[in-house]
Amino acid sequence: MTDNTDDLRNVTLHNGVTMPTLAFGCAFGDWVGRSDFQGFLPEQAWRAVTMALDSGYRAFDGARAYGTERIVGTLLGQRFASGELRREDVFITTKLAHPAAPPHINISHKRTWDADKVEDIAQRVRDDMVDTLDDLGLGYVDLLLMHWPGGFGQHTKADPDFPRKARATIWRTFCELADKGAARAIGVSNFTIGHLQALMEDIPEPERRPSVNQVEIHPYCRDPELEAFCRERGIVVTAYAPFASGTFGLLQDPVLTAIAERHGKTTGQIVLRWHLQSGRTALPKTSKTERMVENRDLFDFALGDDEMQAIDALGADAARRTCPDPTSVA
């Protein structure tokens, strides 16, 4: 079974932004499975995103916390001082308001920070973008997401209700930056139903309503009410760590590699397929140049209906995460 269409390689965002499926991403360091240091590594990215530009990458996701955007964008403006690319050739996805970052993992204040820790949390935001345009050499960029719905511990506030509120204001104040041109589109990351249902209350025009949410999904996390709720109000659902970030032995699952088998693809391969058939976006990493190219190989093959269902049935059992539940932010 073949796809030859361009279906599965763009998706069209409901403000009319279209974006591209896959994008490479742009965390790099070892915050999985260790316990005497976890942290983000921004020097990987010199050759890796030049790595996937040469591949033949155009998406790029991106984050504040990351600490890789002035890399990206160096990189970026030295295609476009040659001619080789121009701004509209590439997708940019950045993200802001990450919470403050646990004391083990090197990141500051100046990267992460908790609302109940900021004086004005809406100057803050707009302070964060003008910091991330400026790294990147940009002057907008094609996706903006709110990073995390919230902090990770007990805010200090007396107002139960602090955490919905400073996300409206967090939103509202992307919608400000998106009306000045500063992003094409907005969303989110990391929300659950309940963080979503509560953003559209406090802000219910439909127009203002996220473009994206982009959570962590592989075949041994999936949360298909989520994915339901999302599609039905023209969401769109971003997986990252689409591979678990290797951990979990998932590229050495036995359903994956037989399916894999049964097509000569790579298990990897597989897994990013899955995730475009089932209507979402992608985020795969590689520091490998062939992994790269093979990764976005996935359009002269398509999965059958059992296949699809097999590969859905190994994440039936309790979500398996690389990164923290969602469902424990307020």
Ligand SMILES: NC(=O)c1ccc[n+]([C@@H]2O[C@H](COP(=O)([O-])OP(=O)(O)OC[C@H]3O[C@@H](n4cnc5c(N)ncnc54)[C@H](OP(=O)(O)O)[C@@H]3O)[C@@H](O)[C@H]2O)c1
The other form holds:
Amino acid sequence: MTDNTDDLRNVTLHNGVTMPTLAFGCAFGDWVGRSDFQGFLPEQAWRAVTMALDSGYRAFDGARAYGTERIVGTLLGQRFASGELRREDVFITTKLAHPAAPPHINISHKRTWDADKVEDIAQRVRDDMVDTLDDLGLGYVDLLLMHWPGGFGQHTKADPDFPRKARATIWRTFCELADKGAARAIGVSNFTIGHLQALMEDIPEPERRPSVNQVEIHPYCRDPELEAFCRERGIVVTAYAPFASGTFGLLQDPVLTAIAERHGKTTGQIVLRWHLQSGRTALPKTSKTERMVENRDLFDFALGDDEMQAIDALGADAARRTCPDPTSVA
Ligand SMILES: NC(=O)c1ccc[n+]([C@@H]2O[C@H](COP(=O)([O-])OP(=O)(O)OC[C@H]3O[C@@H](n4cnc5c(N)ncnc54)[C@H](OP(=O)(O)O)[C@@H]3O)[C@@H](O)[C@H]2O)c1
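Moving on from the form predicted on its own, kindly provide the form predicted together with the named molecule as a structure.
Starting with the chain above, the whole complex follows.
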């Protein structure tokens, strides 16, 4: 178990901010293995966020690129209006600097962009943050993440150091936004050890290091070296797609099924408990109320060392990913 968790329900970031270990994932879509990307399902977004609030979720993982911030902000606003919740009761994450998306969803030049093609990166980040804060209507976000370290390698640039310089510019702008109170904590997503090392060389002040690195981790996709690197530097690792987005038959894996039967739990609960006991935070997403409740009901059992190792071993071979491999980003 980690030494910086409070009962595995919260984790303290290096700047002292407390973050819940479970946040509801707000990327609504059905994109895994599909050629026709369907990345915005409005009925699911309105219903699922409503049900998640009713089920007790108080942390929500969003991004400018998900197109759901107005929905999350509006639904939270209703709870504030009724007096049920206050701003400080919720923990809201957003992400900026997503690379350019496929043309059929990249309908707004403001929603996603590729640093390689942006003249004034810092100004774009500031403008996007203003739009995000307007959509959310929450005054500030609790955690602001750099969504991706760059494009996916399809753009060439005369200056091979350009992606690194772009990341440093984005990060300095994030620091400025945090200093102004627009974000309580800042971090990165999809960063490899190389990306982190370069960023911490470029902005060497220890207090300016990322608080969080949000990466794809599930039992079929692990990177123990990256996790150890982050842990040693006090960077919290968050597992996105904690169930592999419902693919690869992960939740039917016989190893997980046997452990679930032993504990009288579901395989989904076993996977989430494994994430928390490994010292990660996680972002489960579901469209079903009973699973929202189930996915938070993780604190009346514990996995043994042998069970943890058996689940670790599932991802020992080549990682099976639902999202692009960040090592392909320069
Ligand atoms: N930083 C990034 O680049 C990045 C990338 C991808 C995702 N994310 C974040 O991570 C979040 C979660 O990832 P994700 O949405 O791809 O997928 P996920 O949470 O790994 O999996 C969602 C799938 O699992 C199913 N499921 C959920 N709970 C279950 C349970 N207890 N038992 C059985 N099945 C269950 C859901 O089906 P039902 O709806 O039918 O229950 C859905 O098909 C996103 O919403 C987003 O916030 C971040």
